[in-house]
Amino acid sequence: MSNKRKAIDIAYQAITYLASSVSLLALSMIVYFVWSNGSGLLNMDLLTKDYHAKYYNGEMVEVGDYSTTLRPSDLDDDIYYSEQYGIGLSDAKDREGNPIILVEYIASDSPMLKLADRNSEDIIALEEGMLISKVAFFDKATALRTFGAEYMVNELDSATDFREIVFTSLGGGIRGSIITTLYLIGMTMAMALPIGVFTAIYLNEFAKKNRITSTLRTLIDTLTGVPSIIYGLMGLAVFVPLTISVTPATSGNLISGSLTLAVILLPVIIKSTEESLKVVPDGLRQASLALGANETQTTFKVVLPSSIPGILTASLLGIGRVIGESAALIFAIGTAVKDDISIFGKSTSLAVHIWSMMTDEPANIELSSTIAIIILMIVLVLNITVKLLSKKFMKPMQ
C-alpha cells in the first residue's frame, strides 16, 4: 500500500473518530446539563403530588387543648419543635427556590391535627410535608414564613391561642402531566398502530407495483418530514371541532391530541413496519405457499410474526415521539397544567409541561430539567424493554 493511500485511510479514520467524539460529547453535555440542574428536585413527591397547591385557613377548635409530647430524639437539629403544639418546623425552599417553612413532624396529640376551617364548617388537619405561610395572633404581630421556622415556633410557644394559621400543600408536582402522557401514549398507539401496520402489510404484501402505490409511498415519505406544528394546526382546525361535536368536550382535549399524534405517527409506523416486512426472506413465503397456504394465510401466519421485532421498533419510535411532542399538542390540547385529568378536558403532557415552565418569567430551568430527566429515563426503559422483547421473539426464528 502506498504512503498516499495510507495517509488517506488515516484521514478517513480520523474524521470518523472525530465525528463520533463530537456526537458523544454533545449527548454527554445534554445529559450533564439536565442532571446537574434537575436532579436536586427528583423525588417521589414530585411524581405523586399535584401541581396546584391547596390553601387552608384554620383556627383552634378547643383553646387549651395542647400537646404533651416532648421533642422526639430522632428529630434533626435544624428542625424547630413546639412542645405546646406538638409540631416540628424547618426552613426550606420550594421547587422554584423561594423560602418556605416546612412541616417536618406532628405529634399524635397535636391540636394542629384538628383545626376548624375558617372558610367552611369542616375540620381540617395540618399534615407532614405541608407549608405554613403565616400564623396570626390576637395580641401580637403575625409570624410570617419570611421570618423563619425558629421565629414561628418561638411565637407559638409564647401564645396560648392564635387567630388563624394559613397553610398549603407543597404543590409543584407533575402527577397530572404524567397521567396525561400515559393517556396520550395509550390512545395514540391504539389508533395509530393497527392502521399503520395494516397499511404497511397492504403496501408490501398485497399492493401491485404501479403509479398509484408509488405515489402513496411518496406521500408517506413527505408526511414524515412535515413539521409537527402544521399537524397541530390541523388538529385545532379538524379534530378539536370534531371531538366537541361528538363528546362532552368544550375545547381542546386528550382525544383531539391523540388523534393529532396518531396522524403524526402513521408515516413512521408505516415505513418502519414495511421495512421489517421487506427483510423477511422470500423463502418463507414460498415455502408457506408450497404447503398449500394462500396469500392471506402466509402473510398473517408466517410473514407478520417474523416481522414482530420491526413492529416493536416502530412502536418504540411512536411512543418516543408521543412523549417528546410539544408543538402539535400546544394547539390540539392546550397548555393548562391540570391535576384532575379527563380525556374530555385540557391538560399538559410532560413535554408541554417543560414548555410551560420555560415560558414563565423567569424560566423555571430546575423543574424543566427534572422533567427532562424523567422523559430520558422513560425512553431508556422503553428502549431496553423493546430490545429484550425483540431478542425473545427472534430466538424461535434462529
Partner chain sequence: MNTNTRKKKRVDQIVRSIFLASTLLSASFIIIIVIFIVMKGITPFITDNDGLGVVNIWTFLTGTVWLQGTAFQSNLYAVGFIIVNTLYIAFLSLLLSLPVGVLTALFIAKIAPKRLAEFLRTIVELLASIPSIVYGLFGSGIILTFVYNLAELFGVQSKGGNSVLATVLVLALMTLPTITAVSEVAIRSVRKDIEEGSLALGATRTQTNFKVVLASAKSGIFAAAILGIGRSLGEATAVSLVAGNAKSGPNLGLFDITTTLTSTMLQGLKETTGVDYDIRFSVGIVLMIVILLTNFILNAVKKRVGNVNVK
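Condition change, the form predicted alone to the form predicted in complex with the partner chain:
Lone chain follows.
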C-alpha cells in the first residue's frame, strides 16, 4: 500500500468518525439542554401541584389575635419578619422579571393561618411558598408587592388590622397534565389493543391469501406513513363531533383524543403482534386442533399466549407514542392546560403542555425542559424494557 493511499484511507475513515460523532453530540446536547434548564424545577411538588395560580382574598378573623413567635434565628438575613403577624417575607423576581413577594416562613401561631375568605365563607390559610400581591389597610396606603417585602412588613407591624390581603398559590405544577397523560394511555390502550390484536390474529391465522386480504393489508400499512397532524385533522373532523353527540362533552375532549391516538397506534400494534404470531410454529396449532380443541380455543389458549411478548412490546411502544404525541392531540383535544381533569373536557398531555407553553409569550423554557426530562426518562425506560424483552423472548421457538 502506498503512503498516499494510506493517507487518503485515513482521511476517509476520519470523516466517518466525524459523522458518527454528530449523533453522539446531538444526544448529549439535548440531554444537557433539558437537564440544565429543567432540573431546577424537578421535585415532588411539581408533580402534585396545580398549574394555574389560585387567587385568594383574605381578611383577619379576629383582630388582636397576633402571633407571639419571635424571629427564628435560622431565618436568612434577606427575609423580613413581621413579629405581629408571624410571617417572613422575601423579595424575588418572577419569570418575566417583575418583583414578587414570597412567603418564606409562617409561625405556627400566625393569624395568617386562619383568614376569612372575602369571596366565600371559607377559612383560608397563607402557606409557605405563596406570593403576596398586596396588603390593603383601613387608614393608610396599600402595601403593593412593587414596594418590596421590607416595606410590607413595616406597614404590617405598624398596623393593628388590615382590610384585605391578596395572595396567590405559585402554580406551575403539572399534576393535571400527568393525570391527562395517564388517562390517554389507559383509554387509548383499551381501544387499540383488542382491535389491533384481533386484526393481527385475523390476518395471520384466518385470512385466505387472496386479493381482498392483500388490499386490507395495504390499507392498514398505508396508515403508517400518514403524518400525525393528518390524524389530528381526522380526530377534529370525525371523533370530536362524534364524542360531542354521544357524551356530555362540548368540545375536543380526552375521549376524542384517545380515539385518535388509538388509530395512530393500530398499525404499530398489528405489525408487532403479527411478527410474534409468525414465529409460533404451525405444529402447535395442529397439535391443539388434533387434540379436539376448536379454532377459538386454539387461538386464545395456544397461539395468543405465545405472542404475549410481541403484544407487550407493541404496548410499550404504544405508550411511548402516546406520551410523545403532540400534533395530533393539539387538534383532537386542544391546547388548554387544565388542573381539574375530566374525560369529557379539554386538557393537555405532557407533550402538548410543552407546546402550549412554548407558543405562549414569553415561552416557559424552564418548565418545558422539566417536563421534557420526565418524558425522556419514561421513553428511555420504555426503550430499555423493549430491548430487554426482545432479547429475552424474540427467539424463534423450537
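Here the rigid core means the biggest group of C-alpha atoms that line up within 1.5 Å when the two forms are laid on top of each other. All of these numbers come straight from a predicted model, not from anything done at the bench. Positions refer to the first chain, counted from 1.
Shown in the overlay between these two forms, fitted on the rigid core, is a CA shift at residue 151 of 2 Å or greater.
After superposition on the rigid core, the Cα of residue 265 moves by less than 2 Å between these two forms. In a rigid-core overlay of the protein, residue 278 has its C-alpha displaced by under 2 Å between these two forms.
On core superposition, residue 15 has its C-alpha offset by 8.5 angstrom between these two forms.
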